[in-house]
Structure formats: structure tokens, C-alpha cells
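Read the single chain below, which is given as C-alpha cells and is the form predicted alone.
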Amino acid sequence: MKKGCFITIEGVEGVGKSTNIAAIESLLRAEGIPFISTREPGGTPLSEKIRALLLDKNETAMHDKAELLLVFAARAQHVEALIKPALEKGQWVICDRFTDSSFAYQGFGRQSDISLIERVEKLALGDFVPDITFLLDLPVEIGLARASKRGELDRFESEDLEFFNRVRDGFLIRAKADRTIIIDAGGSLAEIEKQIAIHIQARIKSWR
């Protein structure tokens, strides 16, 4: 059986993750691809409960190499326990965030030792990368704004906006990668999807 593509979508808050992760959806389950959807911190239900600790306002007095650590524990159990088994299945994996997150919101954000990001990533996924990732990008001031109007926002939510700009900053250096194509988030709808259908539509074309 043929091994499923693992796709990842990123970016700041408010860049429309959740809306453009439906549309490559629709479109897997029109062109008949059988297809799970997770997120991260999350995807299992270990992972969830690390993803509550992470999200915790209440939680003030973690600590930076604390935050990092959970991130990718809850990534190890995920990729093991979740991303992989349907990988080997034929099944195309689409992830609201990955590792790169990590290097853009505790390498940048936070300002950790990129070097030490790297060392903790070897450990807890070997040489495991996405096929393709989607970097959303799109103005702080933007994306925030849109963020605002969804409720209550989470720890990482409520940075200010020196922080979100390293983050941006952190994404944008990221996508250096060949498998990152960065789509411009603030145009319309219709546009954005129609450049991540491109794209999606090309690696089907080629895995099948």
C-alpha cells in the first residue's frame, strides 16, 4: 500500500488555519483520498491533556524549557501513536501545526536556543518532516484582530504583539524549507484556496 502524505498548515493567529484546512479537505474527500484531520498540541488523547496545560492561562510561572518539553511530548506521542499508523494505511494526514510552530512561537517567540529546539526535535522524531506545509502568512496587527473576535484568548494568545512579530519572523525563515510554499492570507477566500488547490491537486497527481 501506498505510504499517505502528511500535511501541515501554519501560521500566526487569525491567518485562517481552521477555514482553509476544510477547503483541502473538501477537496481530498471529492477527489476520493482518504484523509484523517488533527492539530497540534493535540491529536491523541494524551496529547490533549498536554494541550490543556500548554493553553492554561492559570499556568503563569511556566517555564520557557517546561513549555518546549511538553510541546514535543505531546508531538512524539502524537506522530507515534496517530500521524504515523495512518501514514502507513494510505491515508493523507492534515495537521493544524507542527514543528515549525515550534521554532516560530518557543525559538522565536519565546527566544529558546534554537540549537537546543533542534536537538529535542532529533529526539523525539528522528528525521520524521512533513511532505508539504502551507505557511499562512499574514500582517500581526491583522491576524490578531481576527483572532480577537473568536472569545477568550488562550496563553499564547494573549502575547503582545513584539512577540507575534518573532513569531511571523520565525515562520518566514522556516519556509526557507522546499516543502514550504507561503500562501498570502490576506487576500480573498476564493484565491487562497484556489493556490493551496494548486498545490494539493499537483501532489495527488503525483502520488497516485
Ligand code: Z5A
Given for the second form:
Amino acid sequence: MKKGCFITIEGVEGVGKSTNIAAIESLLRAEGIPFISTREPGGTPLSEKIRALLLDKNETAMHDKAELLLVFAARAQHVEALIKPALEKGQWVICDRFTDSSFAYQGFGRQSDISLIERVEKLALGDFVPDITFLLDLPVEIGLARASKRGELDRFESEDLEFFNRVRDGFLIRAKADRTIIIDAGGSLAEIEKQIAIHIQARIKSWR
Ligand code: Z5A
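For comparison with the form predicted alone, would you give the structure of this protein in the form predicted in complex with the ligand?
Then the entire complex follows, led off by the chain already shown.
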């Protein structure tokens, strides 16, 4: 059985990850590719409980190290219980955020030690990495303005502009990995979908 393809979508708040995941789903469905969609933090019952803790704006005393370990605890469960089994069955997996978000938010946003994150990554995931990553990139102010229409802010959304600018820089530094495709998320939805579709179509062709 041929393994599925592991696709991750990254970017700061409000760049359009959920919107574009819906477009990728439509494309895979039309091509008859079996897939599941999931998200981080979360994706399994245990990981969703950890997500609730991480996003709870009342958890004001959470230490940066505790946050980092919770993010990776949720991810270890997610990868072992959901992502790897799906890939083994030949399903493609679309994941809203993955490890690049930890480097961007915990490493650059919170300014935690990058080498510590690398060690935790190795412990939690070994060498497991996505096959292809789309980084949707946009000036932070635009993404936050798009997302602010949604109401109450969670623990991350309550951070200031400087925090989100560091996060964006972190994503762009991480994007030097070969697997990452940077998409200008400032264009129209149709343009962005078209760019992503070109890469997905190429993957489908080489996978079949
Ligand atoms: N986090 C972490 O710290 N460390 C980690 O390792 C991981 C996560 C994995 C989870 O948030 C939080 O966890 C996250 C980082 C932290 N916090 N923050 N901030 P999440 O992923 O669940 O939520 P989010 O990043 O806040 O996602 P979002 O706000 O839902 O954004 P989005 O999915 O990228 O955007 P969207 O919902 O698709 O679009 C937002 C709006 O813009 C919507 O009204 C769209 O219709 C509109 N939109 C989208 N595209 C366009 C274009 N092209 N033009 C105009 N309007 C558009």
C-alpha cells in the first residue's frame, strides 16, 4: 500500500488557513484521493483537551516550558493515534498547523530556546516531518484584522503586534526547508487557491 501524503498549512492568525484547507479538500475529493483533515493543537480527543488548556485565556500562569511541552504532548498523541495510521492506510492528511507553528510561536513569539524545541521535537516525533507545507504569508495587521471579526480572543490571540511580527519572521526563517512553499496570502482567494492547486496537482501526479 502506497503511503498517503502529509500536507501542512501554516501562517499567522487570520491568513486564511481554514479557508484554503476547504479548497484543498474540494480538489482532493474531485481527484478521488482519500484524505482526512485535522488540526493542531488537537485532532484526537486527548489532544483536543490539551488544546483547550493551551487556548484558555484564564491560564495566565502557564510557563513557556509547560506550553512547549503541552504543544508537543498533544502532537505526539496526534501523530501516533491519527496521522501515521491514516498515512499508512494510503490516506492523505491535511493538517491545519504543525511543528513549524511551534518554532514560530514558542521559539520566536515566546522566544524559547530553539535548540530546546529541536530536542523536544526529536523526542516527540523522531524524524517525522510533513511531505509538503504551505506557508500563507501576510502582514500581521491584515491577518489580525480578518480574524478579529470573530469575537472573544483566546490566550494566543491576546498577544500584541510585536509578538505576531516575531511569529511571522519565525515562519519565514523556517520556510527555508525544501518542503515549504510560501504563498502570498494577500491576493484574492481565487489566486491563492490557484497557486496551491498547482502544487497539489503535481503531487497527485507523482503519487499516482
Ligand atoms: N499554536 C502554538 O502556539 N504552537 C503550535 O505548535 C501550534 C499552535 C500548532 C491555534 O490557533 C493557536 O495555537 C494559534 C497558535 C497556537 N494561535 N494563534 N494565534 P488556530 O490555528 O486554531 O487558529 P488561528 O491561527 O487563530 O486560525 P484562524 O484565525 O482561524 O486563521 P485562518 O484559519 O488562517 O484564517 P481563516 O479562518 O481561513 O480566515 C480568516 C478570515 O479571513 C475569514 O473571514 C476568511 O473569510 C477571510 N479570508 C481568508 N482568506 C482571504 C483572502 N484571501 N482575502 C480576504 N479575506 C480572506
